[in-house]
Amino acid sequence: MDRRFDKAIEVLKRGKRFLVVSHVGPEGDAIGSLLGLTLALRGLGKDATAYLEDRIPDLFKFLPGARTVVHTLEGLGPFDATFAVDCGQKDRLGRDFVNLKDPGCVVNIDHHATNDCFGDINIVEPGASAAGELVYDFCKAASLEITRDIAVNLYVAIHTDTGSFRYSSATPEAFIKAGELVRLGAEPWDVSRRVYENYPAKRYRLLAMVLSTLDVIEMKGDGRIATLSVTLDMFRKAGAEKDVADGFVNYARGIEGVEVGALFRECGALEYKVSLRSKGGVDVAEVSRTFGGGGHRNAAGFTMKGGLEEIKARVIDAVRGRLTNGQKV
């Protein structure tokens, strides 16, 4: 038997009304996470609220459960227990969470190496492939059923933190759930195309504004960094958020030569949110941690004050560091 969730079965059994929540600027695996615990908790006849701080994504809107989830938690609670699934930092759930003064038992459910085990009860799995992995676990575990509502919403949070299957994270244990996730209702090339092939004009406007921006720097024979600039201008002249340029540092990351991509987004007076992502020869969670952020080996992010260029050149040297020191593979 899987004794992993135990005590958090144990919550389950003794609670009602129930919390769900996710970090800010949620992308696919903390929605689909998010989403099919809440309709799961639903199914069993409890009381679940799903909470954002954020609005989802409209790539997303398209998800079971999705107009159910709440933006406020204003006049709501006291809660017998919280589930807070794919995030490594308390903070990251968004301001009410944060101020919530009746979340009861906190589960904290993960699998960033980064998590700092913030809740009563951690369930935290780096070797994981998707917070949505470890929420069918603990589905089957507590034997409650997955509809095809929630093997959508989880086959959602596998196949877009896998990278469609083409990251790392793509283990025998991740393709073996999602194939049963499909047995169960998921269909792949629905998911794919509402997913990937259904982006709004305004995003490939932006994204011609973004790519003027590239910057490839040599590391004398110790691989390539690549960065990517997006501002608050651009957003405005494409009229876009800032949920469209989701997934934009990956064109640096796949320049040929290029160990480590950077994407370098304004969103605020002398504020960036920086994402980074690796092709594996460096950890760009460490790089992170050192700025204050997290995430996984190959992807990560962390947000910093100032000027873009003393940031870019900051986290520049931080990576460079990082090749010279061996890292690279």
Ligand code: 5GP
Second form
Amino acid sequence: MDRRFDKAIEVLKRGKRFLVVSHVGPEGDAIGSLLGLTLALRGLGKDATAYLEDRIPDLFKFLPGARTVVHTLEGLGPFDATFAVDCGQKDRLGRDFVNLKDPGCVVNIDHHATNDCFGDINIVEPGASAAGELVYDFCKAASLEITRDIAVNLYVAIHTDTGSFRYSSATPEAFIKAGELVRLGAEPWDVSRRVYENYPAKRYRLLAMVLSTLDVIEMKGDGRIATLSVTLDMFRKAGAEKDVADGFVNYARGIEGVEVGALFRECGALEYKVSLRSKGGVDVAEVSRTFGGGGHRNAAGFTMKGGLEEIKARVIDAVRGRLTNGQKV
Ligand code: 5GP
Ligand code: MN
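Got the form predicted alone; any chance of the form predicted together with the ligand too?
The next block holds the full complex; its first chain is the one shown before.
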């Protein structure tokens, strides 16, 4: 880890113009890590551009620096180096980044076990609860000042990716770093209030429609899989953007006896984004990898072409195979 940090610090020292990027469909860790690192670079007097292909969900717009994020790279560059955070595959960093001719040295800072090490320097630690933890480590290693604004971003990254410190990823290190970030100015209740007590009413209207699609499938005594689906028509009826459905998949996993929850989100003509959540007995990152996606053991996803029923059947089959392969704990 230290040698890779040393190389990244060298890149930091040598460069002036940096790009910071994260994945499409950004959530708390992607946005918090992106903004935390961007603000740290700016604090050093560097020119740092933060790019996300997709909009920032309303719930995360309060994060310091959020308004400075750009959604196109047209006319920008060249960059001395690019920091990619919380992303396992280059193609998930957005079209403009993939097409960018001069990203400079690419530093890949991530915690996905499925990361394919697309960077020139790869700081990939699956043991980290969030990319935000690694950005914290990097700031420490590079002696970058963690201001209150940076602390809020990195705290949100760790808080959201550990499911509010409920997941097995909530290691002593995650608690220690989160504690330090609170000492540096992140306020737990202020963050909770803004992220978890601030949903638009349309989220509940959408949820009502989504819950009516619930299907719980028995798996021959080996646990169950529960599925939910959300269609473009439901988004239209609720007047909601696609990110308003973030987290709905947890309602499927949260059912007694269910090992794996799945959410199928229609994203175009015969195209679905599939989100999988496991209680631990099935490695859904492995399942997702077989469909061209990735993620973590307990939270993973992919995009698939086809009709809803066909995709559902294929995913259920893949999970069934894993449940009966003796992988259940
Ligand atoms: P979500 O279901 O919330 O979109 O994503 C859960 C986890 O799976 C995240 O860690 C995310 O990065 C990963 N993931 C989701 N969709 C994809 C995908 O299409 N490809 C890859 N490689 N990972 C994904
Ligand atoms: Mn993450």
